[in-house]
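Encoded as structure tokens, the following chain is the form predicted alone, with no partner shown.
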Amino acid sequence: MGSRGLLGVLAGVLLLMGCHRPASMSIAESGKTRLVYWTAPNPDELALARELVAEWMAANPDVEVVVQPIPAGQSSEEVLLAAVAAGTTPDLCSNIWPGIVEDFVEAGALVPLDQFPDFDSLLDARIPETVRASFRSRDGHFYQLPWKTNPVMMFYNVQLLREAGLEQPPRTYGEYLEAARRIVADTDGDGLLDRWMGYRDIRPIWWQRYFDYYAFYIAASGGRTLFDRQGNLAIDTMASNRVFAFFARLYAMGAFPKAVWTSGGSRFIQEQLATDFTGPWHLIWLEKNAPPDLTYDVAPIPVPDDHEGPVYTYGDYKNIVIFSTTQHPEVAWRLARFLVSRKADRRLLERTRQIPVRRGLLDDPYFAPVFERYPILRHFAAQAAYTRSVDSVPDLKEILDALAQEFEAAAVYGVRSPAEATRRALRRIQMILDWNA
């Protein structure tokens, strides 16, 4: 967000930290070299983080890593600002949403990555120049290391589409809509609907719209994001106003509840739910919770009836960072690059299901075991060369907030045309960028 908008953030959520400091990031009484590093706070990741902080640790003695996840609030974005405000922020952390990185970048809070002189070597290693313009900074400078990304796509029950006739998963609008005919149901006859086609959670929050309006703008755009490489905004309209009209058409006819549950996942597992479009932190889920005989796969997310060539969708990207408080740059940088190795990647798909952003993945040997164990992961690591992350831009969360609300009013309640609804976005998006510029 502009520098005003930064401000008013940071103000407001200073008080989720309070003045605490994390543990000291100087020199331990032990005279070792001390870092902190904040990771996800989910069970898996954290304990991935552990493991691989001692490993590293053994190796390098004169360094002491204490491992936190990242402290509780009401999103870690929110969290981070706070502690960015707070001047405590750690030495490095793997939890950065790309759309908080220029937030950062204005308020000063990180160190650029490509000052190091094996930066280049290693960004190559694992993202392909094509897509490197999606990681740079307006300043021209790098502040994240990619480490993870998470395609959204669509689990579906293979029985359901089965029993409807339907030998394959579908793929554009026409067919996910015609399988919808056949599968809503009453089965239990009480005149309530309680099979559905698929569920998506339609409160406006910013970050729901990932699984359904953006990473479907993504598919029906070709790829696109909302802005242009010069960081100026380029909605595509008509992918837009399919995305609303699709979802839109979904709601009317009953195949999506206009309800709020706690997970779409469990209504998946007791097969009230044909889709359900999430990422490959799912599968440790169902892995632990779906019944014996429940088959599932996963595919693209569908698309309109006329698109060619690949499908792209949101890849819910989490990368690494170094913040400017550290006291010990290239120790911190050090150890990012023990997380971004080979042996430190393999680890993140067994453990979390999670795919390392690394160019050759399913083509290298090293980890053709973990795909042959979780073979729905080939999936979700074939889809990964075809993802879009959020765009560099300041404002993200407003913007993204914008769109959610014309989300509800034209998708879910049928209030506003696709047209319109886009129309409203895109006025409003403009006013945020023109209040903060």
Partner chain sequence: MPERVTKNRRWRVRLREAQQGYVLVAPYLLHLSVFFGYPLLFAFVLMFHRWDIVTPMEFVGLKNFWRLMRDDLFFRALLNTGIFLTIHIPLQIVVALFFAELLNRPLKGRGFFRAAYFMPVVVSGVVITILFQQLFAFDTGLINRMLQALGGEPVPWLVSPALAMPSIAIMATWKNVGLYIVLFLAGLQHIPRHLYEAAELDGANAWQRWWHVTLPMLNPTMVTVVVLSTIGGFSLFIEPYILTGGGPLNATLSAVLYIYNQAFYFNHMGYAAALGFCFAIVIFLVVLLQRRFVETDTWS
Contents of the next structure:
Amino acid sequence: MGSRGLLGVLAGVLLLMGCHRPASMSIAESGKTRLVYWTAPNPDELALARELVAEWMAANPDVEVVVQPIPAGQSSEEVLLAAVAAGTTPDLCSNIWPGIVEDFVEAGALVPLDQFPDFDSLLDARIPETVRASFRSRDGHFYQLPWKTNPVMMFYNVQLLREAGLEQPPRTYGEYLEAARRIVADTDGDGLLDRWMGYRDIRPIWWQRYFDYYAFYIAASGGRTLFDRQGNLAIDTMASNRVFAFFARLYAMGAFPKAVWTSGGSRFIQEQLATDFTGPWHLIWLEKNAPPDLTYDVAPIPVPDDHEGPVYTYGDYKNIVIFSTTQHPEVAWRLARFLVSRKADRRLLERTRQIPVRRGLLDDPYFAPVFERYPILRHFAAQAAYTRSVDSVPDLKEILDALAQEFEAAAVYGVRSPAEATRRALRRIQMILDWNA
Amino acid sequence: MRRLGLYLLLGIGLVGFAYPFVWMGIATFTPEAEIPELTLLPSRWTLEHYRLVFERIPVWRGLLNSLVVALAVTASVLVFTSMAAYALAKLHWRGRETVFSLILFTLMIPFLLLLIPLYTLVVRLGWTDSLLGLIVPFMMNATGVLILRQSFLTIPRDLIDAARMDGCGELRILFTIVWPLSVPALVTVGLLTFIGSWNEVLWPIIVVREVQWMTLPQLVALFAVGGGAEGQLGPQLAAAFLLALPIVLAYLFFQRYFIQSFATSGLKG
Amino acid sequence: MPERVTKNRRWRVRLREAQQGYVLVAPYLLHLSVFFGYPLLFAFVLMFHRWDIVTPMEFVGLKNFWRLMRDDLFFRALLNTGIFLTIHIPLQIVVALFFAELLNRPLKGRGFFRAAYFMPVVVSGVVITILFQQLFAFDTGLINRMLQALGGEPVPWLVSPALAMPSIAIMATWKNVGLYIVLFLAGLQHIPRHLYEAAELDGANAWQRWWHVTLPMLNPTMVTVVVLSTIGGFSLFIEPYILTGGGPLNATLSAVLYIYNQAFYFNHMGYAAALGFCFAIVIFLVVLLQRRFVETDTWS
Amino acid sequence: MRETARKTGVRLEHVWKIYDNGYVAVEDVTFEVAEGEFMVLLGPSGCGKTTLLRLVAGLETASRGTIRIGDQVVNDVPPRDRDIAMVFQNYALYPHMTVYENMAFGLKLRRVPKTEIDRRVRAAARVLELEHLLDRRPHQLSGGQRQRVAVGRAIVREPRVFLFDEPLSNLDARLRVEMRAELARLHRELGRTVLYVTHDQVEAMTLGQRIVVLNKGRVQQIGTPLEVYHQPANRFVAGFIGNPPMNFIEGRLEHRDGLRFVGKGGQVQLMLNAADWPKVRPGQAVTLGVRPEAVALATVEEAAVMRGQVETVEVLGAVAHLYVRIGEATVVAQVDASVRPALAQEVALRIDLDRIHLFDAETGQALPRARS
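In place of the form predicted alone, output the structure of the form predicted in complex with its partner chain.
Whole complex next, starting from this chain.
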């Protein structure tokens, strides 16, 4: 019995080894060139990608493209990193967050795109000269093709604001705080607040800060990011302090609840929140879930009272890259070019309400019908020109995490002064940079 | 009167330990809005939460993965660690004490310290996103050796000598003579290993990122953390309940045996 | 039969007992060296490198340790783990002893109660955590609803930075205490009856009997419980990972969680290895201290 | 089936067993067991007799020397290939097997055909009167029954050599006598070579055709039961065998009007027949040994050799043992129970000179006695 048991175990192990998936092959049996294209896993985007790729394949019969959602893990970044480590990256991916690109570049995982002769003109059609630098990697090459951006803006409940005597959405901190004073209330009189000015997930999760601290910092600083063009840490301390102070006021006065809502769904559609800071993808969700009598609109995020000039915000860029594991960079580039064509851009706008990175989007008559149909999208398209991404530096995630920690301490719990919070964040970020030098 | 007080205290303990489970079980069939209520009787029963869980996460696949992993690990631990434990308890060879000390030493090292290198090893072996990565590193376990060795020590030497005289090789002695006489210890080690493997979350989260190869606890943890439940409590609880069910059933089945042997042979080594 | 014997002898590999011993431990040792020895060595190497798995390893000397010295969060995590242990261990022992004492009396249904108390031990930490996420919820949680029904104030279990870690310690105690009840019960049942009879003849009252007979006789079990729950407590991870993510204000950031974050969230493998090494030393020192203070001869 | 051609003798030549820690368990042991002989290894606990048996069984490996079974050197042969069977002190029955399975196990492993196994098991069960117990488990049996199963397990194997390791020590006195007789009968019937370890001299005397007396890992004497009883080779053998044990009196030999033994302290004086002891030196320090049955009460007229006070009297029915205090020593005499003296009474003892032994005080070796 003993030896048989052992054999059984061995057989089982062998069986499992058989289950292990082999690396994806590049040449299909049919002799066609085969590309693997990873896209965001949400159903709308996946369907759109399938559709576009089908069209492209009809025009390029010699190529077979396999569209796969990025295998779901905790986050796309982790999955992609694991794939890079294991050498199982696809040929092409369209859902790359710029903050991760520098890590991939260092790992030699990406194909430089500026080697393709038409790259420059393509880039020019998408972004103004001024923001070019933020997509350039530290070695001087471009590895990402800007695809879409989702500016963080303020959704607001028109009805609630009107009831509070506000015909216009609050534009400055002062106006916002004043509105909060009027709106926050205990409507059912049970002694607990049940209507707030807004809500943010208070857990110190770094990407949650895109929608409060980071977007507000970009706005308050007039469009600066954390690093300057030379890649040196250059936080606008005053802007940072002001953002911390603003949120500290909001939490201290109860305008934002100090809670983590894990159940009960969105309070914005239940008219318990006057404002909500998020991106245009939220539109589809609202269309599906909001009651018909909910009236909402979109405005730029509030800025300090003495602010001048346009209001910048965080634009959640998602870009296209070609991985160096590909055996057909030229073919992949052809597909990438198609994915940022006008036609593809319009479909993206129409189907997912996300904003393609393209200059003159609002002036181009080709896109006009979409804006006719979804007028609210205009706000986002207009804002898209005034967006900033994240910096192309290593360990960006941990740097944002350091800010998230201070946001929690200074703004949510108010245990630290805004200046102290900025100082501590700077110190930790400096430690990370020193360590990484 | 004192007796009554005693039962009262025990009853309070019972409510404290068992009620949350009962509540959870019922909550999984309760409409979302009613879940936070204290009452155990919902206004109507619903399978909606389970429907959502089954729709969002591949429960069956996760169950299968968990089962394969836990069974393979348990079988291997029983076979290989009992071999080592037998050699340590019943055979004389130079270096035996050294090896035993070495095994004791491995218990002192926190798994965490090894986590990262072990992960890189698994990466290098190409076992990420496969069940191999979940099974092979845990095919042996030092606690198992200790418990089994302790149990094997109580088997008289003459019995083993008699088997040798009867013509048994050492492996056959182990499996035909020693095993039948060490059932409580084997059950203890088996259940400990099985439960440990079944409930392990940290390692699968690190090694497996493809849904296809995820174990049930991992799927449930990610479902709960990663917002697959869309902030709804019912589906989270339903997923958790599905995860707990097999182990609770196994536990109820072996319970008497398990607790007893756990207390006596268990951690005395 | 003799022929058979000679025939067998030819192909059967004859091993002496010593060789048999080596053959039987060989699989274990092989596994040990690959999945324990190698990682241990590699961890040592890793501590002096920067590595994100993706790019090649880069030797950085003592830089990881230099950063560690300046890393407030690591010390915060150590402190948190210490807070957890100082609440968890005594609570665990008191509760476990209490129920073990109750169950050690002549009563019907002892097995039933014991089995019920043991139940949370076998259930996955994930389940327990999801359950307690609900129980601890501030406005809708079962516990606060009960408190309010009894006329009390709701307690900000997980929301308050001061209470979050104690709440997790309560949860961990709830999960593990069944195991320690069983251990203590076994310990109590091993105390010879005649010791109590002798103490009673010497005029000791119930409390004195408990203090002078039960407690000293339980010492070996106590050591086991302390050591086990210390080691278990140091590996606190899944509870804060799901329940609080380390917050609020890093109040529940355990050492393991922080190391996990550094390694698998920020991909700082080398730094995490250095953290892990320092943490291992802390654990080692604590266990060593415990052994000094809690007299032991059972673990040798 | 009877294979008379099979050589079944056992021979040990200069066998040593030294453990890793340096402990010498067996020291230069040489002896031979003839085919069909019942040989007993006798000695106090810790004398190495069990180690010796395990060496023969193959459960331990000899550090030096050769062990032969028949013509074959078996030093490197594992137990299962030695064609021997062993009965263990605590029976070592497999608790999870029935009596039948216990007996059949060894045969099954040797792939003996089922019908043959059945035949042999039933035959053995018949001989040992175990037939009605075949389906029981060991824990359902009495000590004696277990003992018989253990013997049965050895018998069915039809081995070249039977090894017994104190097989009767766990039985109560009455059963032990019964089993002794039964073992003797079995040996007569089966005629196999037997190596039997015991610390009980009665077992050794009654069962053994020859006895190997061991002490501290060394062979002290090899001989028939009567030889070791009557002609002990040294002081150890003399003292170990016999109950109550032999009396020893320390002293020296003197040549004063003939050969004379003078006990320490002078209370014992004994004239010896010089012709009986050819190899003694005058002045030699010796120990005089005499068994209680060779010591008797003396009437005063006779040549009483010693006087002393009665300390204890043990009446065993027909005979009584007198413990007589003489100076610092106590001498035991076996007397007829009907003539026993009172406690504290002063008595005179005489010694049967034909039944004394002399041992060199230094080496403990017996001094040779001329045979008349």
